[in-house]
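Let's start with one chain on its own, the form predicted on its own, as structure tokens.
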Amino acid sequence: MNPTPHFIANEFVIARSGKTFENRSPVDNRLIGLVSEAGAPEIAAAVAAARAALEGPWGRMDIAKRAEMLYAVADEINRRFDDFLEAEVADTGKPVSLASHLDIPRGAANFKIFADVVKNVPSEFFSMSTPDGAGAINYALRVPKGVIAVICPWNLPLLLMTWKVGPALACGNAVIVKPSEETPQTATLLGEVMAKVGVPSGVYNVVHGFGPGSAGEFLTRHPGVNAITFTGETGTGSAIMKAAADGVRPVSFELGGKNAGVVFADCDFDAAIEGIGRAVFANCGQVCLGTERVYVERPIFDRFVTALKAKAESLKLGRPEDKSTGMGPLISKEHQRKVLSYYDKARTEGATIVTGGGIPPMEGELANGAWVQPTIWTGLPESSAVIREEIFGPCCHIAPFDTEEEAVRLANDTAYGLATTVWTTHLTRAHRVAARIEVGICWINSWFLRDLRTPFGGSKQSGIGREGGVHSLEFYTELRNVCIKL
């Protein structure tokens, strides 16, 4: 069984060692293959390249062919559609409708989008007085950092790689992309996009491996590394964070969120019901924006909960092809690990489970995947670590409340301030609650809506920076101010 390679410098490569690890699929457990890991002579070797890159062809492109090769780069991955779609579901085990629908297209739009916000950004200019008389200019370039760490999550592999390794490119940077060790196959196809549509040698890379003693830790550590995006866990973050400061490097960071709904008695309820359910198990829960904490104005409580149950039994687990399919497995047994360690502490501390709270009956080879059952909990107090504990599961806990204000205390009680989702009809409410909940994107009757030209980002310990739009050049690019003398 040939290994998973690494892409540097326009080829595949084996890591030097030999080292492989397995990458199993998380729907019945079975080896799809070994994966190269990487270790320092490949970063050593991934960095040259980039920096090759960047003294090459690639630094003397000029934006409109930067952009042309980007939209070919797009258009390429439409052409291979089926096969990142099936490198995507064997990875991640999730449904065919969700990464046909989602992963594949909004992964090829970042290059389209970000090309076209390159082309278009402005820059400062300003005129000023001088003692002569004659005066002076100011002008601003962006000019690009340079070489691009990119550390990946698995829960939307294509998509959130992209949407960094896009306006990574787009400005002019080379990267280094280190997909998680649980998904390696799409980025590792995209190098052969890269290499077909004509991207030069050393723009784009991709190393396999793991974080500690690792591809992680050698690359994020690496001296010839001009800045850090990640998209993650907290802890990892902050690890990365003390890694970057050897050198005073830049980082962007997206990570972990205990994310809140917020449901007022004068929603539409159905939408509320519609919209609460997608946020708490699409992906099997596996989202950064999900809400695992659901608060509920008291008069429809009951009610609440009742139809949120239905909606939670009524998905279809199974295969990833299959069309009927509403919810995949976890992404590994590791995972599936902790996040039964969390259902066995919502029992321990006396939780109500409104449903699920175990492992599912599956059939067959099915039984061996990372499969838990979509869980709802109500009675725990606030202390509880199911409430105060990123899970990233598809679970939640339902607690009424009583005032707007109270509302509002329990929504930013959260180390974290990523995403909150607020259902109501009362205008003035919505926008008043908006402001006051601390967190990087409120939405207001809807969930995972997005316009990419807006700021996306976590408040606290939910990230660092802002992406999307020309916030992402903001990034990715340095301002240089050029002054002229009259």
Second form
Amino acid sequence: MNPTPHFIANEFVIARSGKTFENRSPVDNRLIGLVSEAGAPEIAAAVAAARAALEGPWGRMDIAKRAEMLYAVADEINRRFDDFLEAEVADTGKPVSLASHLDIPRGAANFKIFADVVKNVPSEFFSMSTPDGAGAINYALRVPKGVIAVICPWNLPLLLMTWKVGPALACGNAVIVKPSEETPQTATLLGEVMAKVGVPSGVYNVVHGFGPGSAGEFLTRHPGVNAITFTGETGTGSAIMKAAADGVRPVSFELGGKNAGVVFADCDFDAAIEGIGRAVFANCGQVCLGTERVYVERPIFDRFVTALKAKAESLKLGRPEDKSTGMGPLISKEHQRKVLSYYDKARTEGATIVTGGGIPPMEGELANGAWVQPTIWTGLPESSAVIREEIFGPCCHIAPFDTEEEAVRLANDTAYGLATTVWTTHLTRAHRVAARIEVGICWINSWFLRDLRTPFGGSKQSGIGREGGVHSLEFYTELRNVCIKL
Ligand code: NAD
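Alongside the form predicted on its own that was just displayed, please also present the structure of the form predicted in complex with nicotinamide-adenine-dinucleotide.
What follows is the whole complex; the chain from before opens it.
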């Protein structure tokens, strides 16, 4: 069995050490393949290739040509849509119905949107007077940061990777991507696309492996890396920040969350159930923006719990290829153990289990997969670990509230600050609450509705910086002021 290779300097290569690790299907735990694990030599080769690209044709390419190339990348992903879909679904086990309308099309779109952004953003200009009366002019140039390390999670592998690779390349950088060890395939496939459309050697590189003592740590510690962009757990962000401290290198972090949903009694009830249902259960709860704490105004509390229970129980668990499948497994047996440990905690802390709470009965080989039941609890104190810590599974706790003031206080009572979803038809209240909830993204009467030009990121322990639209340029370029004395 040939292991999934690294992509360095437009070539597919296997680690010199010969080290590999297993890629297993979360659906039934079958071995999908082996993956080559990068060591220090592969990281060094990738950094050298990226540096050479910046000094070569890529570094000299004008914006129009670069943008054209990124459009070609997006078109080629779409042409090979089925290959990307198959690879993503094999690695993640997520339903085809989800990956085919979210992961792959958005993965391709990320190249076009940032190609458009770089072509259209003006830079600043100031004219100034000088004592001799002749004056001076200033203008700012945006120059690429250089070699960017892109460290990715497994929950939306292609989408979250291209969300960083798209703007990084549009701005003229070279990238080294370290996909999650759980989901190595689509990043590798993207190497074929890059080579096919003529992206110069060394512009896009992929190295596989784990975090500590492996590709992730070697890459983030390499002095030839100029900046690090990372999506993943807050604890990992903290480790990467320490690595970035050597050389004082900038970081862009999209981290964990413990997001609240706030449902007022004046909401459109059916829309709120639909929206919160998606926010809790989509992608088997493995969405950073997902809702694990739901606060519902008391007059509709019982009705809401009953309706969300019905929603959870209507989800069909099954093989990803089955079009009627509404929910897939968790990413791995290890993650299944983590999520189930919270299901146990909820039970021992005396939660009322409204629905779920364990492993669903799955037939045949599926019984070996990383399945968990969609789960709803009520009745836990706000101090419970289940309410305070990110679980990253298809589950939520629902608690009642009596006043707007209390809802805002409960939503903000967390170390995280990524996203929130608020449901109300009271316009003034919607604006008022949105201004007071401490998050990077506040949805009103919606969830995961994304305009890619808007700022995306987290406050508090949910991240550093914003990406999206022109905000991505802040991280992927450096402003150089040119001052000309006339
Ligand atoms: P993770 O932090 O375990 O791993 C993410 C990546 O970091 C992987 O590629 C991993 O190999 C690498 N890594 C781990 N330790 C490292 C180290 N010391 N040095 C360098 N690299 C290292 O996260 P995950 O489990 O893959 O993803 C789930 C987490 O990601 C959740 O916390 C979720 O909230 C978060 N997330 C956040 C966003 C967002 O936009 N804010 C989006 C998606 C996921």
